[in-house]
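The form predicted alone is given below as one chain in structure tokens.
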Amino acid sequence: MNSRLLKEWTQLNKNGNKYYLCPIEENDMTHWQSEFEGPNNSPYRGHKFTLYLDIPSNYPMSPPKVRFKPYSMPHVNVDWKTGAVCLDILESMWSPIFNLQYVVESCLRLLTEPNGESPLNLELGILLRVSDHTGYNGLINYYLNHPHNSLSSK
């Protein structure tokens, strides 16, 4: 078992775990999940999300693989079908000093600070790049309130 993960789990339990970040199974520290509500200052307010973190064997030297539940997160930096997240700290900017809580907080921050330069959702990326915030927020609202419509089959 990865002692770093055990230490992180112990600290989360000791210091308060506001993102409900925990291993999915008690005896498997390689698959974690977090559940949180969308930030109040975002179009995700009032919605709950699940984030999955798959921990590589060489963690913390390599970042976790992070994804939202498929077909649940309409975001310019999230693939709608797979839930994959495009975030610099999960790729080129990863550092072993980061922990899983920091990763979750960074994903949550991404909800209020989208990056139109690296879109995984092209429809939202186009709206963000042309500064159509009304259209951007409207499309997010549409995805959130109609998750099983034609958008989920694209």
Second form
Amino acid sequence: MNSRLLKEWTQLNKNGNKYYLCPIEENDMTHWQSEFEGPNNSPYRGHKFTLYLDIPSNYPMSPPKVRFKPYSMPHVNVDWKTGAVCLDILESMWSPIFNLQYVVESCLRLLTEPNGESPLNLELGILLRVSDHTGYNGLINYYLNHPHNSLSSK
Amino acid sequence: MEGYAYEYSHDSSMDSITFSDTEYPRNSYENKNPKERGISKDKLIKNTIVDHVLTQESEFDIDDNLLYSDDEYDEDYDDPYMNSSFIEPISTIKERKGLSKGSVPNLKYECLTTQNIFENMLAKVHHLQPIFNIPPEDILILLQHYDWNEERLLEVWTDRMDDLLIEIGINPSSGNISSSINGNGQMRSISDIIENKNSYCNNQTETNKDENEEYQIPNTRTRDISFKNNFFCTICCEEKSTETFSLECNHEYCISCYRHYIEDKLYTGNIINCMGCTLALKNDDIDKIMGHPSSTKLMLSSIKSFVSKHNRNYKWCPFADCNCIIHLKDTSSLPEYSRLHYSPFVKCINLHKFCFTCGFEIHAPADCIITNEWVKKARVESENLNWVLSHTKECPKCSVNIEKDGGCNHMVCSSCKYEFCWICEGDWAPHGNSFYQCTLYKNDDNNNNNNNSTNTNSITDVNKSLKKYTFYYKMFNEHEVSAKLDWKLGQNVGNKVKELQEKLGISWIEGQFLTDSIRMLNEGRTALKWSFAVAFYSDASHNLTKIFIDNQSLLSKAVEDLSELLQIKDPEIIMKRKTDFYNKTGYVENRTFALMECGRDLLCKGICKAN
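For the form predicted together with its partner chain instead of the form predicted alone, what are the coordinates?
Full assembly next; the chain just shown is listed first.
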């Protein structure tokens, strides 16, 4: 299945790699990372984020394991401490047709469309559920400006 | 016997699952004899054995009518078999006469195999077929999607039939059941995906309508395997001449990618979709791709997830290698059972008995709470017990267990007065006057002495409770070991009965007193075993506890007597002592019952309670 990853890599280089999606080390195709800025229409605007993608050996039959850099992403569906992402297409809804770029795009879309149904970050989840947008955005801002603060949902 | 050998294993328990797409005779299985339905001699034999046992045991009433009385319908009654007409209850066993005397209602349950459940599911499919008027395979997928909940499916069906078929992936789109194709679909590469991602990836999770319109180019080919030269597969990104598969949506992938994909999904029990869209693969397609009837695995995992989703009414038999499922129709009496400290014991077709509430083996006189505590404690204490075993030693002469509570290695056995060295377990005499230290391990022991002196108090406390537990655990364990031996004995009983038949011309029925005896012995043993858990948690100073312990020793004696009797090998002596067998078996039965009632009394009065 390695040819699939190589193919994805060449396609990325050919078509312009706007999310800086690449293998962390040149000769190791099992660990990738991506860097992107927070979308303009979200509280993450103006901040840079790093996403790590670990590719399982049976990719693309199994989805990659995706996490943000720990203590960097205050998001309802992201674990603050570990950076783990809760996203349906990375679990039950995964299809081998999805590629790494699509995974990154999905994570990016998650930033503008948080899903309050399955919160990993409980504090933000509660604020989202009661529709306290000021509090929600405020807390995200606080997190973003104190990136290594251990303040977190327990 | 040729054909399928029906096995009680998860993997091969089902065949004849698939329907062909074009013809689906409504009676495809109803007309078949059991052999063709994949139930072989094995199972028939097992059934007859059960029948025999049931007819032999007068206290087991079989009442088919009870199973199907509709007035027991309650709101949690989530039963997929309501309309199945051909299901026969395999066994409906009432609680033992003695134990059902109280105010506890009898349990009505049936024992099913995965095969039974699957047949029931098929029955449902056939029940719905005239209403839906679509191939049974499609109904199977619909039912799978709705967790076999017929009513919910019917509700949605009447509401929005066409949308549902598209949503679940049975039809590509409403006006487009006939096939569609795109000429270059097979050559779609990653770059295409990226370029078309709005129409491609994004829409995948929603509906595939747009997609079908986009790629709609007339073609005659439908879902099938075909061979392609220089086919580029978008999953593995390899170009090769290979077999490919595609559904009506024409998302075409190489067969090896499809196989990998399906293999992973077979164990989830969910519907398997096309990798590119929401169109569902039917069992037929799965078998075609995999090259062998793999859809049985999918059905089996579907059944498994069905059982675990309905675990209030359905329980797997907990015994190893037993794949029976007990289906309790009416769970409303279960709280009454626990209130009165009874346990809802059920028996599967392989005669395994277990508690429906906690899934543990039959554990009377203990109730589920005591059982749970005891098992948990056993798990924790087994480590402590190891400590005991490594810190106590047997007297080299008389084998009494000795615990060293002081620092001195000069041991005098309190039982046989033998003097020996704790370290080397040798006779003390050669150690002479060497300051009561075995020279070999002098330093090591000095350390031990220091530790001992600082912790003496806490250690004695721990030891006290440990001692108590160890005693009861040993008794419990002893009976468990004996029960296992008895079980082996039971395996041979069949041969013994045969011997009686052959050598002495005794009828099979007449020889059944042996089977009865071994069954009672097992029951007595199990009760005895669990009674030690009850005794451990009981207030030892209470009078009732003393009565309980008396009962224990009476049953213990009765069980040992019966066990001894069952060791007799000579058929003639067995027949001569037939009345002994009857008497001792009856006595064990009475004593077991007495012990169980006494234990329940302890529980009801709160004399026995988990900490």
